[in-house]
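A single chain, nothing else alongside it, follows as structure tokens in the form predicted on its own.
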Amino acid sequence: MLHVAEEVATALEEGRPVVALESTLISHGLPYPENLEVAHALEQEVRSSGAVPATIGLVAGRPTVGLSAQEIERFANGTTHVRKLSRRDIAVAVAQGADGATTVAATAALAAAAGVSIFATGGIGGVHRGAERSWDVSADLVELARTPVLTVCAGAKAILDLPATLEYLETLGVPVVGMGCDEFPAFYSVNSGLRLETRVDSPDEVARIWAAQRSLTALATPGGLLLCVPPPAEVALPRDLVEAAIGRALASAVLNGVRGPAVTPFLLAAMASETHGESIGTNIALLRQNARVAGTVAVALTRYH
């Protein structure tokens, strides 16, 4: 049932580097046509690094690893309904023949099924603020613990409880590595005040760690690895500004009765409004950087096969 695009399948067969990309940002993250431009830009960042991009989604119920340009346009232009899919939603969408944009959890699961072990995204989901009352914890974290995919990100989304998210990743046994940083990035901001145990400064160092982890799968470390890259310094937002904006956005969410899956898109939209669009520019810049870094890591990994 899994469809792997010819270019991606050939690259995998030949042992060439491939990077998975999610599709949620296309259908649920940015307005048209900016979403289309960013989707193509991310694929180009991967190609410029020497790897093959594989944007993932469900097309008419068919899990697809490597969306075509026409399929990306279909996901972007809003002319058809595209569901937002986590891992739990994939089977239902397949059975109902639906189009579906994949979140971090669903993208990682389908990437692993196709044999792709490097994935680039913006920020992962995590433990929501107030989770001690709501039990709202993203499926992304469990997916990282059980699926053998290296995920490149700018940390967790800043609207989340970052200390709790990092603690939960430790509980699940997910290695968290900083690329050129000693702290867990705060998505829009370079620093969070949360120190990381491991730092690397080159794609080759990451590739060595990932190759070692994969070789130990049968012994102790069956899941994934989180590689955290801070947003580009020139577009990063001050942490205090972000926290103040998040506080106002959270208050607005409570006032409007926003709950469950609607919370994250509501807060991200509120953040864009609070920062007068600056958060969107930062988001796009870190997405492009993460795709580029993932490509260089995928290329370096070919030396350890």
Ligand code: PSU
Second form
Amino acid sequence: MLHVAEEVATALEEGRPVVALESTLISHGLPYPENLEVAHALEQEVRSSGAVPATIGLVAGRPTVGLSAQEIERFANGTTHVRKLSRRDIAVAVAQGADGATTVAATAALAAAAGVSIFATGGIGGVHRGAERSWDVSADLVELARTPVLTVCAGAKAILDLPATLEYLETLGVPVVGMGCDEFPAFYSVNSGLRLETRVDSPDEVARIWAAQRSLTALATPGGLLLCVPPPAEVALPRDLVEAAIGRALASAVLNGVRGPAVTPFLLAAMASETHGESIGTNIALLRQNARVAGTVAVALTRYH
Ligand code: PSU
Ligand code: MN
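The form predicted together with the named molecule is what I want next, because the block you gave corresponds to the form predicted on its own; please supply it.
After this comes the whole thing, all chains and molecules, with the earlier chain placed first.
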């Protein structure tokens, strides 16, 4: 049922570090051809940190851990329809033999199934602004709570309600750790004004926390951990600029009646046009940094097996 690419399977067998990468950001998060370049760049970042990348998605209904270069091209170029798959959509796509890009939730679930315990993305999904009426809370949060995967991100996407997202992570029992930062990053911006209780400054410190969490087998399921890395300062956007753009992007989403899984891709595209493409540069830079950090943490984790 699960296809694991040979290079990934061999690395796992030999206890070498592997980092999972998601595919929704390729098919639904960034425009072509930047998305294709980024998909390859992320794999390269993981490799240069000393780990093996495994980009995850469904190819003709088959959950695949380690997409080939041709499959990544197909996911990026928009010539065929590639669904956006959250956890609940996996079974339907398998049954229907569909191509599907996996979100954080679906990627984490498939990574864990393959024995990959660390994963890099841009910003996780979370509690949407206005969720008290729409009930739009990303399945990413629930998945982080139940799946033993360490996720490296630049916080939750800034289009979300960040204080509510942090509260919800606490409710779900997910540890949130800052790497070299004291605040929950705001995806496009370094600071959110929301303090984190735990800060680490090296991959080894994270590895130690993760090893401790995994050893707590008395807790029925140890769940995941969120490692937050702020975007590189040179490309981070000022918060007031981002907030103004989000306001306009959200208004446009309401005006266009955008709902459900379409909301996040719509808002990311609207942010790109509102910032004249600047948000895309920031998004790419933070993705690359997260892939690099995940690689170094994966290497550090091999010392705790
Ligand atoms: N991070 C990015 N770009 C993206 C996403 C994350 O830099 O496109 C995707 C992730 O796959 C995440 C999804 O899981 O957006 C959240 O979608 P939703 O809000 O519908 O759960
Ligand atoms: Mn949603």
